[in-house]
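The chain that follows stands alone, in the form predicted on its own, written as structure tokens.
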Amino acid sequence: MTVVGNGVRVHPQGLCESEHVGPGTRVWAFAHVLPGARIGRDCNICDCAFVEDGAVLGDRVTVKNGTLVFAGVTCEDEVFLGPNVLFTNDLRPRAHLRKGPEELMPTTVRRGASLGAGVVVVCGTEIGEYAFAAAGAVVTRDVPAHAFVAGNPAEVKGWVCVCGHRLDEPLKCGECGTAFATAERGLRRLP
């Protein structure tokens, strides 16, 4: 690993052209960051990402081997993407059009939400804090908070704790015994 300024650490083969990457990332093996995207301290990018212009990783990201992160794509602090997972930023693409940023459609995936492998996600969609796709899920729609989904298109199939464990009823985590209640956008924490 090369370290370039400011603590970030590149592969020999990995390309890392942002000047917007905080202190601690690792760039691997041909992983490409692109000039323009913005990625936050301590994240993972793996072999054979991408990571385009446009596209914001906050802290402690980790993109795992082969995904596709495009422009209008926001992943808050402590998201995990699995291997394969697919943004897309265009419900209309076209080869002929050339379309500019503020015609893209943004994504949002919120703090600590985790995306199983081959996740592919449609743009426009919000992916709610500590919500957990399954591997293969095509999100097609909003995932509230703490929601576990899966299918094509993904559904509600259950909660997730924090800790990423299945909620029992009544929603508290036999794991780590946090205790939940209902919420206008899914799940929030009891105190």
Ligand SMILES: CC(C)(COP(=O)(O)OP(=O)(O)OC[C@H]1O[C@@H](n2cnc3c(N)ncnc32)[C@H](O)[C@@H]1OP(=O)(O)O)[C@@H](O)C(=O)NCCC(=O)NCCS
The other form holds:
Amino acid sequence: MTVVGNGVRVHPQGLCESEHVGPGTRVWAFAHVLPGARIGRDCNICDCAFVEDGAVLGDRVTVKNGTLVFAGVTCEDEVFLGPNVLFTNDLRPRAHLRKGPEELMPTTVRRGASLGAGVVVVCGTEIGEYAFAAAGAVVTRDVPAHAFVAGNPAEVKGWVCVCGHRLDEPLKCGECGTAFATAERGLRRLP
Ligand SMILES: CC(C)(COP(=O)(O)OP(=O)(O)OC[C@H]1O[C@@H](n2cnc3c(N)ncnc32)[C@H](O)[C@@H]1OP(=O)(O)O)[C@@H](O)C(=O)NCCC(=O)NCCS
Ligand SMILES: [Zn+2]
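Could you output the structure for the form predicted together with the ligand, given that the previous block was the form predicted on its own?
Following is the full complex, with the preceding chain placed first.
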């Protein structure tokens, strides 16, 4: 890979037009990062991914192959976007109506959340911290923190730990021992 300014590594066939990309981030073949995209450090932008002007990615975000991150999408630190994840930013698109950025609807993916392969996210939604969307889920409304959602439309099927394992009652992870309490928007980790 070629190291460009600021310690960003870009595959010879990758296209990174943004100067707002943090050190250690890798942009692989046929991925395209537009000039107005903002990407943190140590991210991995895999083959054929697209990150548009106005999209914001935090640090240590994984964007797997073929995933499309459009303007208005914000992914916080350590979000995992599986292959072919599709974001949207226009709730009622019409080809003959051209809309400015102020008319697009934002979408936020909070810290540590994971979206499985082929997840579609309808714009205007917020996916909570460490939530987990199963492969093929269609997210049409907000997802609470630590929720496991699946299906079309995505429904809450259960809860997941920071480590990725499912939580059973009582709200303690059988894998890593982390304990949780119910919170206003999903679960919160107990100290
Ligand atoms: C979400 C996931 C981890 C669930 O695995 P699991 O914890 O073993 O879950 P289970 O098989 O016990 O399923 C729990 C329930 O969710 C449903 N479910 C699981 N995955 C589903 C999916 N992708 N779509 C719809 N429903 C799903 C199951 O049918 C089951 O429903 P039920 O309780 O009504 O019978 C897994 O299915 C998944 O999608 N992983 C993502 C893989 C991926 O995309 N990786 C990307 C990097 S390669
Ligand atoms: Zn755990």
